[in-house]
Structures are given as structure tokens and as C-alpha cells.
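Here we start with a single chain on its own, the form predicted alone, put down as C-alpha cells.
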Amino acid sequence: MEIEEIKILLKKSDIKNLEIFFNYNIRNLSTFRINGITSILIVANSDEALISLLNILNDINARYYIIGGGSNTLISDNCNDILIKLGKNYDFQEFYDNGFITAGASCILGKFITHSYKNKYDFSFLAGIPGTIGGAVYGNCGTQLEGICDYVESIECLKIIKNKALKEKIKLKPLNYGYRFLKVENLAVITKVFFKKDKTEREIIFNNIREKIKSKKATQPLNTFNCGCFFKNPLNSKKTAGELIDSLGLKGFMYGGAAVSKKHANFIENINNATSEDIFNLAKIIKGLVRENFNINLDYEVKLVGFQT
């Protein structure tokens, strides 16, 4: 079905609780702060909505993509996929005295750090990483040695199962998550995120998100337009990316509006308005020399949505 029709349909479908919005400018979508347009974003507001738009994009056979705050995704800026946010109803956070927390996938992490610390729960190994719980969880981001999905008990989520969303409650287990990836059968999207955790003093708490902080604002360009590395540093390798790409003299190295940047090498900068496409590129000039250099092939850790490759 043409993206015009898939429009049509979409306006006549009257579900509640769904903020449908049509050729978006998706510079506020992405940390790359790139101007370009997408066809549709849809912003939800209940599982109920949820459900019913998925099993329409579903019967229509639609390409849809689920974002989180944009932090680690890069969007095509002419984007014919459909997007989908989850709104203000998935933003909330409850904490118990036993240990246990729930936070809502729309959270953002820096707040949650935030509101985790000050009821004696100690997650500072996110300090100073952008972006949703929902996301966070998705892949499992954290340190090389500890990531989130380490204090996950459980999720709550929609799956695609035959083509219909099904909502579900999953206890997640070691298999279920590894070095930046969470594997979970036909996960469409995570709802809500239950943790367990025991408390530690506010005071160490403190000085580890301090410590944590400081770290990254000396090895890390956290005030430019970026979303973060950009590769997942490879298993295979005694190296991380951003060493191995360093080793090429890629520093500054330019293609278009795009840099690799001058304090992180795995990380890449929208410098002089950058479109999509001048960063893809430059993640493929990337990839494409590490492999010939040292025959590691990269991954991309970034999700790039709205793209044909």
C-alpha cells in the first residue's frame, strides 16, 4: 500500500489515545538533529492503542520502526517508514522498599538515575548516557562488564505473534540479553520495565554518578550533535571500534556536514548540517576500512530507520 493510502487509512481508523502527525520534521526525533521529513509519526498513549495500529500496520503489510529518545538511532531524512513514539503514559517511575522498581519504556534514563539515587538505588554505570528506558532495556546498554539488563527481573511488552500484537509479561533470563542486544521472541515493543535492586547509600551513589560523569565529559563529545558510538565494539578484537578506527588516523575525517570526532573516534558528529546520507556514508567508509585493515567487520550499534540497505 502507497504511504498516501496508508495516510487515508490511518484518518479514518478513529483509534483513541493516538497523536498522528503527517510529513514530520524529524530534527527533535534523533540527538543527530538532522532536518529532513518523515511521512508519519504516531505517537501512542495506551497498549490498547498500541495494539490496534500494530495489527493494522500488520494487515497492510507496512514498514513501521518503534523509536525510543532518538539517542541511538539515525533516521533517513526523506523516511517513508512509519514511526511510532510512545507518549506521556509510558513516562512514570515507582519505587518499593523491597527492592523493586518499575519505570515506564518513555522514562528518560537521566531521570530515572536520578530519581533511582535519591530512593538509595545505585545505577550510576548509566550516568551520562541519553535516551529511554524502553531503549536502555532494548540493548542493554551500561559498560562493557555490567549493563542494565543485568538488574531486569521483567518486562511487559507487545509481540507480533501471526501477524497480531499480543501483549505479555516476560521474566527475562541470562539468555535473554548479552553485550548490547536483549533477544526476546517477537518483541515488537517493551512497555514498561520491572527491576530489582538492592539499595546502597546516597552518598556512594553520589560520587559514583560524579566519577561516571567526569569520565565521560574527558573522553566523549557530549555537547555536539551525535548519538553516541556508532559501532558495537567487536568481540573478536583485543581493540574497541573507537581504537581501532583511531589506529586508521580517521579523526576529523570528513564526508559532507559529518565528522568522525576529534575526542572519540566512535563516535560520529553532525558538524555543518549533516544530512542522513552524509553519515551513512561515513559509517560505511568506516566499516569498509576497518575490514580491510584488520578484516574485523563492524556493527553498527546505531539503528538506522528509514534506510533501504
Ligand SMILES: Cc1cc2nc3c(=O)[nH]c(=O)nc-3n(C[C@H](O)[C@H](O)[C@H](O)COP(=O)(O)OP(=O)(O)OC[C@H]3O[C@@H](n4cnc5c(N)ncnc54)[C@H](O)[C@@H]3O)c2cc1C
Contents of the next structure:
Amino acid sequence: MEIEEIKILLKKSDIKNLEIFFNYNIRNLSTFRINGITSILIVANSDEALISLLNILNDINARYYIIGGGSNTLISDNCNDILIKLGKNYDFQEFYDNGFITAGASCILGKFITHSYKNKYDFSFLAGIPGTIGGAVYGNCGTQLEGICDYVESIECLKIIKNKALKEKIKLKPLNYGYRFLKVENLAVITKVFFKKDKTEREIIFNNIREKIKSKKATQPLNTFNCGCFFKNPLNSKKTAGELIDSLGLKGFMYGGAAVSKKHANFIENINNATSEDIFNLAKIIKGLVRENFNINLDYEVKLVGFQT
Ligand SMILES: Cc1cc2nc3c(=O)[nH]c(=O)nc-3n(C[C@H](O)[C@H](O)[C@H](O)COP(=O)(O)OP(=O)(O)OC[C@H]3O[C@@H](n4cnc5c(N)ncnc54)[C@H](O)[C@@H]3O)c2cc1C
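Okay, that's the form predicted alone, but what's the structure of the form predicted together with the named molecule?
Whole complex next, starting from this chain.
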């Protein structure tokens, strides 16, 4: 179905707890801060609304993408995939004394780390990472040593089974996640996350957060427009993706308004009104050079949405 027909269908559907925006500026939807337009952005505020919406979109075979904080997503500046964001009803956190914590998928990670600290739970390994709980769990974000899923007991989510959206609570097993991925069959949207963690002294957590932020500031461009590491670290190399790119002398290399960060070679920055194509093309050049020089195929860590290729 053409995008204009989908707009009409959505207008008619009149689902409660959905806000629908047409021709929406993507600048604030991704930390690349690219200017451009996405045809349809939908903000959902209840599971019932999400279920009805996903059922409609699946029926017509429409392409859609769940977006959290957009800190790991490059959106095409002419995007015809439907973007779905979880709204304020999914922005909550509940802390219990027995090690259990629950958080809504649209809760901001930074806020979660601060409240965890106040309640004596140490999530300092995530300090300085932007994004939402949903996006973080979907990509098992964290460091080389720890990922957020190590502390996830279960998730509440919507799955698509036989073209229909169904709500389920799933207990995570170690097989369900790994380096920068979560693997749950038929998963469409994470709505709520249940954590389990031991308590730690506040002073220790405070120092851990301070040290983490200090080391991140020293090594990563935290104040520029980027989406974190663009490529996953290759499993078949002793060198990280950043080290491979750096050894090719690519720090500072520009394509249009995009550049390889001078601080960390695995970060691509929007330095001067970059288009999404500038960033995408620069990523392809880097990927090609790494393949040519080291025979290593770098995989994107950043998710691409709305591109035709
Ligand atoms: C300066 C900077 C530093 C960073 N440092 C790190 C780091 O140290 N470690 C690290 O791992 N990452 C890092 N990142 C990347 C990024 O912040 C994390 O991956 C973050 O967890 C992404 O969350 P998000 O909500 O922004 O995800 P988005 O970019 O919005 O989405 C990422 C993926 O998650 C999916 N998704 C989002 N929400 C949901 C949901 N509710 N249900 C199902 N799927 C969903 C999207 O469809 C997409 O596939 C960094 C980014 C920046 C800009």
C-alpha cells in the first residue's frame, strides 16, 4: 500500500491512545540530529493501542520500526518506513528492596542509572550511554564485559504470531542475548523490563559512575552529534573496530557533512549539516577500506531505517 493510502487508513482507524504525526521532522528522533522528514511517526501510550496499530500495519504488510531515543539509529532523511515510539505511559521505574526493579521501555537510561544509585543498585557500567530502556535491552547495550541483559530477569513485550500482535512476558535465558543483541522469536516491541540485581553501597556506586563518565569523556565524543560506535567489534580480530579504522589513518576523514571522529575512530559525527546519505556513504567507505586492507567485514552496530538498500 502506498504511503498516502496508509495515512488515510490510520486517520480513519481512530485508535485511542495513539498520536499520529505526518511529515514529521526527524531532527530530534536520532542523536545524529539530521534534518529531514519521516512520512509517519506514531506515539503509542497503551498496549491495547499498540496491538491495534500493529495488527493494522501487519495486515497491510507495512514496514515499521520501533524507535527509542534514536541514539543507535540512522534514519533516512526521506523516510517512508513508519516510526513508532512509546509515549509517556511507558516512562516509569519501580524499585523494590529485594533486588527487583521494573522499568517502562521509554524510560531514559540516564534517569534509570540515577534512580538505581539512589536505591543502591549499581548500573554504573551504563553511565554516559544515552537512549531508553527498550533500546538498551534490544541491543544488550553496555561495555565489552557487561551488558544490560545480564541483569534482566524478564521482559513484557508484544510478539507478532501469525500476523497478530500478542502480549507476552518472557523470562530471559543466557541464550537469548549476546554482544549487542537480544534474540527473542517474533519480538515486535519491548514494553516493560524486569531487572534483578544485588544492592551495593551508594558511595561505591557514586565513585563508579564518576570514573565511568571520566573515562568515557576522555575517549569518546560525548558532546557531538553521533550515534555511538558505528560498527560492532569484529569477533575474528584482536583489534577493535575503532583500532582497525584508526590504523588506516581515517580519524577526521570527511564525506559531505559527516566525519570520522578525531577522538574515537569508530564514531561517525554529523559535523556540518550532514545528510543521512553522507553518513551512510562514509560508513560504506570505511567498511570497504577495512575489508580491502584487513579482509574483515565490519557489521553495523547502528541500525539503519528508511533506506532502500
Ligand atoms: C555518545 C554515545 C555513546 C554511546 N555509548 C555506548 C556504549 O558505551 N555502549 C553501548 O552499548 N551503546 C552505546 N551507545 C549507543 C546507544 O546509546 C545504545 O545502544 C542505546 O541503548 C540505544 O538506545 P535507544 O533507545 O536510543 O535505541 P534506538 O536507537 O532508538 O533503537 C536501537 C534499536 O533498538 C530497537 N528498539 C528501541 N526501542 C525498542 C523497544 N521498546 N522494543 C523493541 N525494540 C526497540 C530499535 O528498533 C533499534 O533496532 C552510545 C551512543 C552515543 C550517542
